[in-house]
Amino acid sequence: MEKRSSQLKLSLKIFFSNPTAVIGLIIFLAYVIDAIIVEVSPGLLGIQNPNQLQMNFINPVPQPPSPHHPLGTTYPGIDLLKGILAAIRIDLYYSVVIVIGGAIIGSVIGIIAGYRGGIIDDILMRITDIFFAIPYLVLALAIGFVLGRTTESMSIALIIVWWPLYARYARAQTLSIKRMPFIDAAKVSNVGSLKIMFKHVLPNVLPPIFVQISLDLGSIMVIFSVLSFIGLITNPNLPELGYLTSLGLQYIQTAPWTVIFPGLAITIFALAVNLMGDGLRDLLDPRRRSSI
């Protein structure tokens, strides 16, 4: 217990000694807090309906930033600040669902393949290779054609594309972990394979998986927004950053803020989770831990 407490203190010391990682964590938490407020009490942010953009067809032309509209408006008369604050909840939710969904599926397959080895490993890894070979846009188009171009079907498409990466990570970690003495001790004690895989191997596979999850959150938010921007996700009036950016595209020359601000919200999140991921990666670096 004392050893775990000292390890936790060391990990926190390493993470908080990295200023850029701390900045990334603060920005990430700001997005999470915004999403929680919009979900629980959107009225605190002046948002009437968090599931629908509030349009104003009386004055649809984009207006520049002003005290009444701090980030201006986009077509058709949507307040950009309120739109972005509402959209962050949707984008963050789907990013987390897609990345966690892919990580769970990939980790289970990777651990089974790495621990079992032999023909099971060969079959699972060849299946993984097949999914690696499919471009995510092609798969998204195919699934969108079958299931419909909705946020749910695109999320399923991205989970299907994203799990192979985690299968590779989990398999590589499992191959080294299964040779360790505590695994041999569990086998000698007649502990079942299933219990060894998910009680002894899984906890040791998770740290690098968590680092990869933090890095992938930004990538998925960008990809999800791009799919919405180019029209592969059709959900009219949904507060989503990619869709919000597309509304102002026709005004980019006369009202650039309609594209810049939603784009910045995506870019800042992707940068923040990457900085945070670098800090988490330091926690796994033995040289970094020994230098503190």
Given for the second form:
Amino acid sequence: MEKRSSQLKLSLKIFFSNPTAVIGLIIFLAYVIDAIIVEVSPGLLGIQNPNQLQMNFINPVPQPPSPHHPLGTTYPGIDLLKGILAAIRIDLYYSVVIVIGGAIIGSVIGIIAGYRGGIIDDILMRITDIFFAIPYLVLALAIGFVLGRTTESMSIALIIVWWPLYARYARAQTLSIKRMPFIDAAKVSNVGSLKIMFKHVLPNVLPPIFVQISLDLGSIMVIFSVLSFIGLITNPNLPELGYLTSLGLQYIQTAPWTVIFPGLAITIFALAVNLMGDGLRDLLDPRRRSSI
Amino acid sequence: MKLWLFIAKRIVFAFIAIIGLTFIVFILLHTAGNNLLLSEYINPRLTGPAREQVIHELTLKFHLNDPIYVQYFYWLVAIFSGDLGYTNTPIYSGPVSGAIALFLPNTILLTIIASILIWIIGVPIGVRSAVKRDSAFDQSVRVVSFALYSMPIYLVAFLLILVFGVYLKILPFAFSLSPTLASNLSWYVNGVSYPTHIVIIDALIHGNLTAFANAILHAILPALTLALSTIAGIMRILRASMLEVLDQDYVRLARAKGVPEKVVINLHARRNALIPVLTLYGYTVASLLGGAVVIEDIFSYPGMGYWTTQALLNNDVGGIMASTLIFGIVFVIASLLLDIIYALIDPRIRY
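Moving on from the form predicted on its own, please list the structure of the form predicted in complex with its partner chain.
Now the full complex is given, and it begins with the chain already shown.
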């Protein structure tokens, strides 16, 4: 137990010795806190309905940033600051759902393929290859057509294209863990293979998967917003960053802030989780560990 | 494992992947229901018994009452014999194969220009970044590529439009040819040029140098957006692999022998550092085709992507199915070719 807490201390020390990783973590937490506030008490941020953008048809043309609208407004009369603060909740929610969904499916398949080996491994990995070969936009188009262009169907599409990545990671990780003595020990003491997979292999596969999750959160939010931007999510008034960006399309020449600010909100998040993920990856790197 | 065996195995896998892809597309479309599948074939003005009759005939023709695997078989046969059905969008109505012939060339052109840009921008910067490790140049390259890496592709497009199109006013950012110029051309109709459908080449064929120059200007921003959206990844990998190579014994030996630094970097190091970049590059080119969907939409550039979004917004079964298949197949074939090239270059990879 003592060893574990000193390990944790060391990990924290390594993470916090990396200033960019800490900045990434702070920004990530800011987004999470914003999402929680909008969920629990949107009034605090002046948002009336967190599931709908507040339109103002009296003054629909985008207004430049001013004390009243710190980030300006976009068509039709939507305050961009409030819109972005509300949208972060939705984008963050779906990014987390998609990444976690993909990670769970992928890890299970990867662990089974890696641990069982042989023909099961071959079949599972060929299936993985097929899904790996499908470009996300293509699948999103097809699923959007069949299931309707909704946030849910887009999440399903992205989970379907995202799990193969995790399956490959989990399989590679499982292959190296499989050869470790404690697995042999478990086998000798007659532990069932299902139990070995999920009680002994899984906990060791999780740390790198966790790093990958934090790195992927940003990419997924970017892709989710792209899908929404090109019209694969048709829910008018939904506070979503890609949709919010597309509202300013006609005004890009006269009111560039309408596309730049919502776009930046995504970019900053993606940057932050990438920095944070890089910091987390260092924690798993034994070379880094010994240098501190 | 012998090389030919490796290649044979990869070809089989690619074939399985393509079959799997068609299966997924088929199942998806099948769940959409017969009425949607048939909608492209039925004259919307038909009503009553006449309509029932047409539906009945089509159901027989496409074996829609047979078990699903029989339907899948007939569908596959049709696909592989080039019959992809019909498409009906505001920019094109007719057989899907016709639409592909019209729109795919422009997308391929954009992809080619973008991949050349990636090569001539990404490689020198990545190499220099590694050689001048931790210098101000290296640091700023890393910051910029990190930012690019995190940006949605449409934001990259807008920033380029704002800088080059709106403020500097030096590059056009809509269509493949300026509308005023196009209105006088007999070979340019509704955004599509004839006979090759690649505006730049058609302008040359018709000997119209003004249109040629104009078409090139129109291709720059979409191609640059495509390139920038993937260049960051290339530069990152190249820098890392260059740093690793520069640390190798043979580079040290070359330096100790007194080989000029320029030769060490360009001949000894860069060549070897490019191997991992090559794989990424191939996947990049394949994904450029997918990225083209968003970019062609923003720039109203008449390619596969533009047509795909039109198909999507109009619930056009034929169009969506065809682009799903084509983008997927291109991706599979590109990764197959890459694996083979990679195995030829780096003998360690064969297992």
